[in-house]
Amino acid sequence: MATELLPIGILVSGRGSNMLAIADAIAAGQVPACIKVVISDRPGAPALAAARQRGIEVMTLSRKQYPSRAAFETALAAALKDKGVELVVLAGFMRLLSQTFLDQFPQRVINIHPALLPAFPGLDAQRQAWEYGVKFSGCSVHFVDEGVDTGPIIAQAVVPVLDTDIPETLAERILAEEHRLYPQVIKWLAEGRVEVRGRRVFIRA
């Protein structure tokens, strides 16, 4: 009997290299999930001509065409639900999304982040846990609520920071990382298997 696949939608605003690797996980039969739509608040994200090399429906949302955030994050929201999505990927979306939107999707929107959460959120993480000098970082797989990378967090994978590294470097290891752990989230929330009480998640065998 074939499994019902769960209707995802990606927002991007750059490249969108973790958008490849959950298409492509999907495409291998990996994960039993659909990507209804990509949709980009930046007309010309490179994620966007790759989505539609591999036949995905795109669309650019705006900020600019909405008189408000919460017009569009109301607009966002309609647009996803339009094409059926039930979990929303964020992919290196750069906007904060407000309860106006999280309210449409209750813990059906989840993100990735490059650091090994609570510590070093927001922007550069990578370069922000290099300069502070750990000894390992690595990237975290979180639903989304209001704040800057502050929801509960699903997954997380270790890397070592080595004595040799840059940030760059540093950032390329743990970008590995992440296109295969997101996949494998989604994975466990396609089949059902995520529960969540109060800030800690579980994962059921």
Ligand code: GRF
Second form
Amino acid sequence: MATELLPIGILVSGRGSNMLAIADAIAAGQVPACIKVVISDRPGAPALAAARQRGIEVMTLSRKQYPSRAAFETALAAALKDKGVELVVLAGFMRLLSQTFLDQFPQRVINIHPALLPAFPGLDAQRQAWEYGVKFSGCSVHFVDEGVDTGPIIAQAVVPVLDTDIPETLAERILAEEHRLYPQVIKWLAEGRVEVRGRRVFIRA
Ligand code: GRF
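Right, and the form predicted together with this ligand of this protein, after the form predicted alone?
Starting with the chain above, the whole complex follows.
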């Protein structure tokens, strides 16, 4: 019996390499999901052109178009619902989302962060880790809550920090792991194997 495809919406603000990795994994038949829409809050985001090239529907919703954050988020949630989106995937989306927005997609908004949370949340995480001098960093996929990279962690991948690294080379190796881990987590969610108990998340066999 064919598994039903999980309808996802991807929110971006920039480059879009994670969005493309997810699109590739879906196209390769590795993830039972379908991308209903890619939405950017920045009109010039390279991710938009990349998605369009793949024939993925794109939209731009700029915060400036709306009188308030609440109005922006209402429009964002409406656009996602209108496309039938059931999982909201943040991939380099540079905005925090309010509880009002999150309540409309309970345990259905995920993010990827380029560090081993709870270490080095926020911007420029790879540089933060390199400057701190940690020997291992990596990436984390987590459910989104109102905080900055604070929601329950679904999965992490570890990347060693080499003596020869500079922040850019470390970021590059972490990014390769992001491209592997994010589709994997979406697969687990699409298969209904992810169970949340408080802050702890379990992947059923
Ligand atoms: C990634 O490093 C991701 O971990 C972080 O933002 C970056 C987005 O890169 N949240 P891209 O737009 O997916 O290439």
